[in-house]
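Shown next as structure tokens: one chain only, the form predicted alone.
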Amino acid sequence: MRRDAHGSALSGRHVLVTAGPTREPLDPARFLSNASTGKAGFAIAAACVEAGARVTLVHGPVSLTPPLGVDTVGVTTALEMQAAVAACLQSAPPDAVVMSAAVADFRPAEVSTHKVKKADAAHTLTLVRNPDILAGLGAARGDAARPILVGFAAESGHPVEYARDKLRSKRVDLVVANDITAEGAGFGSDTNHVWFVEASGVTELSMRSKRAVADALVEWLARRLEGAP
């Protein structure tokens, strides 16, 4: 589905999208990260801007070209992503936040200023938990209708079950769930098989392109925003 299909469904709306991985440095040469490529988030940003929205895309390290018409903010770490999202909410509060980024759950407690050598003494890596950006947004919003909050659950089995837990614990409106171990539905693929999990029920979207998933999310956002003051 392209702009001629969903027209100006999000005209006048501001959508904040996060995409890609974060990198948590160990030393000047190494980091902790994950296999996210940002393809899903960039597809969502493109679909939203083509639906008439103003789009801010906060992304981690990726090799993708940002969609035309999208305001981009590049970050590296989870703390930088948290700060960029907070700055956006303060300067231009969005109508919806789509947190598709695969934010690292942990970061090293200490970062070496030099590259750690194999010849160095035995090295113990201590990790500390990164902030849960989406849960923080849900807690800050409370019972307000906006911004609409969308999270993602990229799981390795039982994605709907985990998504239901995230829906409740993070106090969000929708969780898009997928099984990263399924063929054609993992990180880096151009397709996905997802479930839209919300309080009112679960909608399965069979295998399709990530852009088609993004178009379905635009339709969901447009319907939800019509009822949000």
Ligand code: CTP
Contents of the next structure:
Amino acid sequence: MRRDAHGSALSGRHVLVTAGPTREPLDPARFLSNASTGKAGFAIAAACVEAGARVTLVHGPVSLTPPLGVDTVGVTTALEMQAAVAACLQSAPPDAVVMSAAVADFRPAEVSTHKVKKADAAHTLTLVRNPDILAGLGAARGDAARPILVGFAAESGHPVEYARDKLRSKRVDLVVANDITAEGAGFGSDTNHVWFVEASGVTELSMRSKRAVADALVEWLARRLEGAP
Ligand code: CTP
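Could you please show the structure of the form predicted together with this ligand, as a counterpart to the form predicted alone just displayed?
Zooming out: every chain and molecule, the one shown earlier first.
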């Protein structure tokens, strides 16, 4: 594996990491979101920067302190995350994009400018689809080799099967799959039990800290980027 004089596996590389949930407002007081805390993505950003990479971390609302040396961009909604990722690709094209964010698949069709009151008429919530940021990156890359694209699949059962589907449909290089219903592997946990799913096969990583999963991902990225300009 290529390392610089300090043994840094990602020296000279730029990695874009997304982390945390997105939050889709309903009105000034309410939103739709999910249980992601951003721990996995922040651990990946820390591992990448410690491996010598320049790291851009685009994150949704979280209560974590960003790792030292990382460029952070805070966003709220999926559309804002998509715009921040596009801006990064435009201004400083990364060697790899790691989409660990739990992007909300839907947003309210309308956002009320005033707090919706109990007395207001029918409370039927109409949702519209958010763009799939990772699938958009896969489609835009086409047959090019860069950037390396890594997705996550947080599933409640059959993680490897779903990850294989996502690998193909989103046209990415690696999907890190986990079962969020398994003990010690869900949102907010400090540990995870994952599978690295790629076209050439599946590697199971037994239960370990999210930081150790991040270190394994750094090793994977370094191998994939080896020899590349
Ligand atoms: N993702 C994304 N944009 C979305 C939804 C997901 O970029 N609108 C990315 C996530 O960051 C993750 C991967 O796609 O890397 C898989 O996300 P996941 O929520 O597991 O899958 P979905 O494609 O949303 O499919 P489903 O919810 O049906 O499992």
